[in-house]
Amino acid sequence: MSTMVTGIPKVFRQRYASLVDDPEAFFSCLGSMQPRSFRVNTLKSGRKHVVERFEGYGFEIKQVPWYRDAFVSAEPDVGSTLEHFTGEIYMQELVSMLPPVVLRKDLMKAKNVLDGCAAPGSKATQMAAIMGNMGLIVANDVSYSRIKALKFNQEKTGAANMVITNLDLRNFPQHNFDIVLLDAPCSAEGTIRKSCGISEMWSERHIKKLSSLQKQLIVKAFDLMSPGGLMVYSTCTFAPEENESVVNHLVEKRPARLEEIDVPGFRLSDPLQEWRGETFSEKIKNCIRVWPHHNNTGGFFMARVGK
């Protein structure tokens, strides 16, 4: 394995060594290169066509067992192909594909969907593809500069059932959505394998600040769900303050139902039931964690919430 991350703070190592099943494998994985991954954009192409084209290039790609449109490759030039330029494929982290995957059956019959923190649009455009450009996706983001990337990816992928809004989700006008995706802004610890700067900027103070914001966002997102609707809350971080603690806050404030999550062919891990003196609701057991060394991916957390 080639090493990417050498400067993981000591306090970070101490913080997470007791949470993982195999600390040595975990920290070794964080210091290794992550395979490049992409999904076929079914709004513009098909798996067979893409596989044939990549075979013609001499690129070795491997389909993942849990999502038939997703592939991994050790080829560094996958992102330089014509297929990427034209939007036939979308370069995306495997764990980033999980929320739309666990909502797949629900998305196929949803009339309206809200992606509350959508930029740069990876999950929003994936949902558009799953929905076959039917129904409506409201792709919202608070950052105007990131909206530009969202708009670019919408046009590139041909996501015609998407409208873009530029609002702080906490001030979003009251509306009822069949599905809400809240991929919350987070400390992004799970992306250390591709972003060395994450470990350099890491601090527990930043985590606490983000946790406060996430708790406001998740309650608002729940209030925007239709009765009988669904929400996925997700982050790409390991911090319990941004994961279990945030979902626990929701179940204390609202009558939220936490549903089981299963992704056949992908290893999921149990959530924490307590952290630093805070004991979480029994409902939290249905949340899931993804540790990088289990699937050779980034880190992730998800909760599937019913109303």
The other form holds:
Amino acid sequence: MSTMVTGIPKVFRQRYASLVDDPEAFFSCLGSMQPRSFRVNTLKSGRKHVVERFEGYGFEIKQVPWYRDAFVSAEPDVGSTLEHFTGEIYMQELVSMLPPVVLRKDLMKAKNVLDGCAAPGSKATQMAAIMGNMGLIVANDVSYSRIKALKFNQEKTGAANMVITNLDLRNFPQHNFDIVLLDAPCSAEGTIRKSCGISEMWSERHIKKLSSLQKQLIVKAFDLMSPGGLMVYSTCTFAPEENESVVNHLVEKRPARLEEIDVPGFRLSDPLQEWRGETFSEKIKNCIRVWPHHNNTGGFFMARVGK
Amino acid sequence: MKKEILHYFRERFGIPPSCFQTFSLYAASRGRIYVGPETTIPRPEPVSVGILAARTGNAIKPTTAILQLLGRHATRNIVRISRKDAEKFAGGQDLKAGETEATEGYVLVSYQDTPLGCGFLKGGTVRSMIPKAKRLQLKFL
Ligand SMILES: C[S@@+](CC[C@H](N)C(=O)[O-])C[C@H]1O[C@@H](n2cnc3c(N)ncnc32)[C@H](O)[C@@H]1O
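Please supply the corresponding structure for the form predicted in complex with its partner chain (the preceding block corresponds to the form predicted alone).
After this comes the whole thing, all chains and molecules, with the earlier chain placed first.
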């Protein structure tokens, strides 16, 4: 495992060593295997049924305390089960399940939802399940090839309340959505454990480029919300330029309200107040970070924004 | 068109129209019928709406996607198969139908009350209609 850790560039270590509570635990966690996880797709099945079947297979699975439908398992063959074939379960990283979870109550009431960067559809299909296939989800993505995977997952999960659009979100026509999810394209530093190393694309220059795209996307996403609407902005990366700095940009440009996020049973951490000379607005305090070594997951960032 | 499709699912499989109540049906090119949200947005035009439910033409052909989603409500033209056959079916292989009450044509193939997908029953054989991309070598079932 240590080979993966040494695969982490020095610049990366330097950036984060000072930000994290326990650098040693953090870097060693990044070099360790991440447990597999899945959620029960309630559009097609139920927890009880899946648990019974998996116990019948002799699988050890563990429900997570913060989301009833989510399970972790060391079992390598989850992908070869009948339930995976039928779409009764969906394999998804735990942190990737967080945005729909923090929107759960709102999704149950929502009439129309936009997932601005939706492919391959893990969160969009999870939202469809929470909505019980009612209402409307517009799942948008700029990449046509990734939309194929989104379509595949939509069919597999039976998320019939979803339509797919293929636009650069920045060009999306004006609309009033009750809920907008902006799971932005990011440098994906938080997925190092899953991908067994950092992406070759990784550089501070690349982070800056993504940051400026994310700033455009978040303002656009805010403009697509109805008054009284809600947005979750999320990334799976640690870079403050792609997280706090992006949300800070939004509160400078628009009258955005940052709401508190609580996920009982899951350890969330405070966001940064400043980074490399940039001091963030007080409002940013309500954003949350997820450090991998706290819950044995990937890394994540979220903001819950009201209008 | 909508009536015809609802009628088909009720007549062929016993799936009641109420199962489609919270959805709308959308007709697309080449006779494709999608089951999608009750309302959608006018702009931008979606590249797809809902999930493909059936292809129409000379005959109506239901998809595995819709039979997996609504198959639990089906009451007839169900071919119940063994574990060994479920493995084959998921992998895209044809099966011997054995004793079945189903009549020839498209059937719901089911294993231990779990709807697996669409098959085509003819001359005692069930052809697996599972699309190539969805086929899977099952190890646990
Ligand atoms: C982190 S991924 C989304 C993952 C997805 N939400 C899920 O849970 O499965 C980011 C996505 O943003 C898309 N994207 C990048 N730039 C975009 C833009 N300008 N407009 C819309 N989508 C964009 C990428 O194609 C990519 O699929």
